[in-house]
Every structure is written in C-alpha cells, then in structure tokens.
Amino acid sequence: MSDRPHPILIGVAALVYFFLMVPLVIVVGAALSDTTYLTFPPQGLSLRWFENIFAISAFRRTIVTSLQIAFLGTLIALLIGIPAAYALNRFRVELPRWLGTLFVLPILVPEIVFGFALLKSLTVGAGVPVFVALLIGHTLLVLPYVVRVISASLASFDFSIEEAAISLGSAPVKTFFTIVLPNVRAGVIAAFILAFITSLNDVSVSLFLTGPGISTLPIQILAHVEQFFDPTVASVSVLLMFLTVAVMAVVERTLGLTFLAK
C-alpha cells in the first residue's frame, strides 16, 4: 500500500493554501507599491509607505498605546484567569456550574453591545479615564480566552500529584507554583499569545472606549482610511503580520510549537 497522498487530497490542500496566502500576497504587494493609491499588482517597488507609518505621529502614538493595552490587559487577564481556571478545575464538584459560564459572557455577548455597555458604565457613568477604560475593556475581552485555554491544560492534569505534595508537608501556595503551574506552562503561554493578539487587533470594543488623544492602532487605521487611500494602511497590516510571525517564531525557537500542543 502506497503512502503517497491521494491527488484529490493534494488538490484540496493546495486550494486551502491558495485561499490563505493570496490575500496576504495582495496586502504585501499593495504595501510595496510606489503609487499614491492602493493598487495591485504594485506599480513599482518602494518602502516609503513603511517610512510614512513612523512619519505620522498618530500612528506612532497609537502603536505604543495598543502595545501597552494589549500587554497590560493580557497580564491582568492572566493574573485573574490562572486562579479562576485552577479553581474551576480543582473544585469542579463543589463550585456551581454557572460560575464557569460567567467567564465566557464577554464572548457570548456581541462585541458592539459589550463595548457600548462599557462606554455607558465606565466612561459615562463612572467617569473612568479613557486609558483605564480601554484597559478594563480589553482585560474583560480576553479573559474568557485565558480561562478556557488554561482550563484545557488543567483538564489533563492529575491533581493527586498536588495532593501528594501537600500531604508530604508542602504549603498549598508553594505546591501550586512548583508543581501545578509548571505542568500547565504550555497553556499559559498559548493563552498569552492568543489574548495578546486578540487585544491588539480589537476594533469593536476600542471603537467605543477611545477618546481625545488616546486611541488604538486599529481605530487609527479606520480613521486614516476615511481620509486617505494610500498604501500606508497596507503597510501597517504587513507590520502586524510580521509581528505575529515574530511572536510565533520566538515561541518555536524557545519552546517549539509542538510544546504548545501538549
């Protein structure tokens, strides 16, 4: 029996790759175009639109803001999500079922409704500063992903190992940090990557919570498109793609993608 894949399977795989790669090729080609408008195929090659990103102060400012919000929001979500996922798995019998559903509500509610609710309750109702409101909104947005991913890792963890360590005299907190957490490290890293990218690319929630002088990169892209039709937006998209690839490359070089699949 031959190990060669069936030609139909090869054709389907090629179509999938074609479907995934063609939009990326178009965006990269448009970003490298020498014209003053978006076009594909590119008419001449130039890097001036990448330089234009950093020449525009609004893009420089929103890139920094987006990275700050994504990093801090993901970090806070991990600080909340790791103990929450641990409790939901460790005490699944004692805790009520609706408690697990509580952590996925931001996903179940449409993001536009979620963003408007945050606007009314935080910015308008409580007078929370724009940056803090953005940080709270993005933390709540990515928290369900953190809880779900880490819960999936904890689902295969044998808690009898933890109980054995505690019975031998180890403190519960020390046991958590020395035994439980290292065993779900892959889930924590995967949750961080997923939450960070989700926060960085969010539009719906940020659209309601941005204010004068404070905005995120996706919102600035929308504002730029409303006024200009140059390849700057395509260049920003290419930078975001390379950022995602760089993060995955670092993970692959340090841990290996197969490590995250454990």
Second form
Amino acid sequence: MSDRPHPILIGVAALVYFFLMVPLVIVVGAALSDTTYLTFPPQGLSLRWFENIFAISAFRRTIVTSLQIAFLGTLIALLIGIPAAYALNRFRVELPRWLGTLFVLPILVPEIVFGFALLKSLTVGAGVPVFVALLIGHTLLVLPYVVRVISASLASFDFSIEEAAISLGSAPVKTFFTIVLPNVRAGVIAAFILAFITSLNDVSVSLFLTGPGISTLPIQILAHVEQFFDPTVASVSVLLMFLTVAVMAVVERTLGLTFLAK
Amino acid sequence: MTQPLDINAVSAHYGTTKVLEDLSLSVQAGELVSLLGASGCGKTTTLRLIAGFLSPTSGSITLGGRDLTRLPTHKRDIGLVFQNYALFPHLTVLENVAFGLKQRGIAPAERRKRALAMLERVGLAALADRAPGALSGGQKQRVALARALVIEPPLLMFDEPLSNLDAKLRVDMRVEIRQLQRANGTTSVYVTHDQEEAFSISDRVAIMNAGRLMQFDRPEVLYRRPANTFVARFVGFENIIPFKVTAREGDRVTAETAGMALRLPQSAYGTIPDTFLLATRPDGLVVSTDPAAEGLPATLGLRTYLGRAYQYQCETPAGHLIANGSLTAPLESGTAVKLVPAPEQCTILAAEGAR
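Show the form predicted in complex with the partner chain, please, because up to now only the form predicted alone has appeared in this conversation.
Starting with the chain above, the whole complex follows.
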C-alpha cells in the first residue's frame, strides 16, 4: 500500500465534490443575474434581486418568523434537552434503554408523517394557534439533535467530578450549574447551532403547520416559486445559505466540526 | 475536630441483590481504617453509604455522635479522594483546592491564603495557576488530597486513590498520605483492593467478602492470626489442612488427616480443638529429606525459584500443598520428603462446615 490515494479514489472524490458544489454555484450565479428570469450563467451582474427580497413584505415577515421560531424552538429544546440528556447519562444504569431512544424518535419518523401528525393533533385537533403550533413542531424537530449532541458531550463527562463538588459542600442543583454545565459548554453551543440550522432550513414540518398570515422562509420560497420565476428565490436561497455557513463557521471556530461525526 | 465514625448494622440492597449485609464497624477518632477486599465485596458501597451517595436499606451511620443516615451528602462535611482524582477541569489548581472553602462562605482572600498553604503542604504551590489537565497523575492526586484536606473535615475518605498511579509512585504517595493523615489526626476510611497498601498504612483493616465483614483488626493480627479460612487464604495461608484429634498426651496432641498422623505441641499452637484446620503459608511447611522427621509425607512436584527460596508444588494424601525449601539444596521433582509444620508460621482455625 502506498501513501498516495488511488487515482480512482481521487476521481470519485472529485466527482462527489463537483456534484455537491455545482448546484450552489448555479444558485449563487442565478441570484446575481440582472435578468428578470432565472438563468445561468448570469447575464449582467446585479444585486437588485437581493434588494427585492426586502421589498417583498412576505419575505420580510417570514425571515423574522423563521428566526423567531428557530431561536425560541432551539431555546425550549435546550431547556428540555439538557436536563433530559443529563438524566439519561447520569442514570444510564438505572434507566431503561428505550427511554434514550424515545428522544430520537422524531428523527426516525419520516418528517412528512411527523408534520402531518402534528397538523392533525395540534392545529386541527386542539386548535392551537399557527405560531404556537410551528414552535411546538420545531421544538420537537430539533429536540433529538439537542439530546444527541449534549449526550455525546456528557458521555465523556466524569460524574465523580460532580460527586466531588457535592462532597465539598455544594448543593446538587448548584453543582449542576457550577460544575456540570461549564464542562459540557461546548456540547451546548454545538447543540444550539445544529438545532438552529435544522429549524431554519426545515420544510416538511413547516409545510403542514404554517397557516394564514404566518409562514416560514423556506415555505415562502416555495410559494414564491409557484408564482414567479424571477431570481429572487435564488437570492433568498443564497441568503439562507450564508446564514447557515455563518453559523457553521462559528461552530468550526469554537469547537471544530468533529462532533458532527459522532 | 477529629471524630469517631460508627457504622451500625448497615445493610444495602439493590432490588434483590444484597450488596451489604448487616455491617457494623467503628472507626476511632484519628484512626485510619482500610476496607479491603476484591471488587464486589461491598467496600465501595460502604464508602458511598458513608458519603451519602447511597442510602442504606437499614441501619445507621454516625460521625462524632451526629446521625448522618438521612443527611444529604453536601451537608455531611466529609473529605473525599477519588481514584480518578475528579478534579474540576475548568478551574485552576488553586480554584480546585479553594472550592470547598468557597462553599463554606469564606472570603476570597482568606480562601486563597488557606488553599495556597495547603498546596504548599503537598508541595504544589508552584503549580497553583495551572489547569489540572496539565498535571501528572501523582500531582493530580496531591491536588485532590489538598482539596479534601483544606476543608478540615472530621472524616476523610479515600476510594482506591492510588490505583491509577505506577508502582513506585504508589508507594511514595501512600507514605505521604499516611504522614498527612497522622499530622492532621483526621479520622480516615481508605478503600483498596491492594493488601500491601492496606496493611502498610492502616491502624486497622476491615477485610470484606460478598457484602460481609470477615475480620476487622490490626494488620499484624490479620497477617499472623486470621480468624477464618477466607481471611487466611486472603493473606496468603495457601495450605489449609483439615485435622481430627485422635489422642492427647500432656502437651502432645496427635491429629490425623487422610490417614496421616501428626503430633503437634499444644503449647506452640495454643488451644487445639478436636477438629480443626491447620493453616500455613508455604514458608510454614519445612521440606525435610529426613525420613524420621515428624511431618506429612509428600512427593515433590514442580519447583519454582522465588529469589529468597525455592517453592515446591507437593502431592500428599491430604491433597495439593505448597512448601518453600532452602536455596542451598534444591530438590528434584519426584523426591519423597516430609513436610514439617513450623508452629510459629502456622495458625489453627476452627473447622467450618459449609466452606
């Protein structure tokens, strides 16, 4: 075996990257086009379709809604997920195994089914307002990621450290905040970012839960494409891409992306 | 400051598993007591019960007359030293040591002073501002020790504190622990599976097996006068031979095993009951080539070299025995010999029915 990768391996890897990158290049190109229709390569360069995003009130509203839902949903998921992950790891021996699986279920169920079920139960069944239903849906959607990522962080946490603090006179609840939480900080940040991005980019669940007057950005993009064929959708997509990339860059800077491989 | 610890008839059950059965143990003020046994013997459970991480099914634990049984851990005021050090990774060495003082509401300047003084005592004052991750195993354990001692606890407990260190450091550290414990006069409970460690630093050792206390005494007594076959085997009495007394003539007691008679001087052994077990270490059976010697006839098997002696696997009518022979005259496998018990190296145990 030589240290140099096999030429076929290089070729396959190059193809994979090519197919991953090409759509992104096309979208960015189309967004910059000066034409009134989607085209690639761009004809003339212009930022007017980016301006157009903010000229259309539906886009303005849905960007705000998306950010609100992503932020609040992630926050609630953390408030539920951190104690859940803590309990699952702290009492791993005592708790039944299926309890951990319970928190991963929303990932295992197809999102379409999940969204439809939420529509039937929340919006139709319980008459929950659209925004609240969206928030609940997104919280449940990102909860598995939160529990999973923080569990990974807690798996390497030595709980005798917590016992040491308690033996030194620190009350258990206080110990959680002063000893446990600071040591899984990286996991909490990673979970926040991952959950935020997942919520921001979600289509399937939102599709069922958006209602009159309230929608999320990805749903608004779909709606826009059905009526118009101008490059606005491309520029919105670029905007969404940049939001995601910015968030990922923060992750990469603070923790590295290795946690995603777990 | 220093207080006696009393464990009164404590049992701990997990579901139907009896982890600890009716354990009573008193540790005097200032004494260092080791809980010694193999894993699963209940020693760690006992420590966790005293610390309050577990609750006993029945019984009570008192420290200096104060009932700890229902008290939460953080109010028990017990210094703990863990096997894996359990230092706070996000705090500096100094902050680690000062942590307990902070919980006690001591002013920052005062806690810094006291923590530094304690670090000085364990020889780590120079590393006060380091992160624990940058320390060696021995240094980490010293920090852990300083952190537990600085709160001046009435009781100090060690959970296998040296198991993660290499052999040489282990010996140095146990001397250091003993010196600090002596100097402070802190009542201490020390959990270990290492017999040498337990015997070398303890005032008294509690040998445990399957959730029960087998014997609790000074190391010298445990080593020479084990109370039962479990402890005897544990401390290295590898030969345990059952005997029946057939005749008593003054000081001479004649006893029989597997058809072989042996005359024992009662004065050398103490009281000899009618049925008993003779327990010896390999050193306690003298290998004699004199056919007239007063011993058990045996055929030598495999010989191994121990440095200070040769060890022989011996076949006798009473079963397989192990004896040590002199270095000057190594004997060949198959040699017929007599194994002569040396009374000062033997002990008499009461016969045990079920063992």
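Rigid core (definition): largest C-alpha set, two forms, superposition within 1.5 Å. Computed from a predicted model, the values in this text were never measured in an experiment. Residue numbers count along the first chain shown, from 1.
Visitor: Core-aligned, what does the C-alpha of Tyr17 shift between these two forms, expressed in angstrom?
Guide: With the cores aligned, its C-alpha sits 4.5 Å away.
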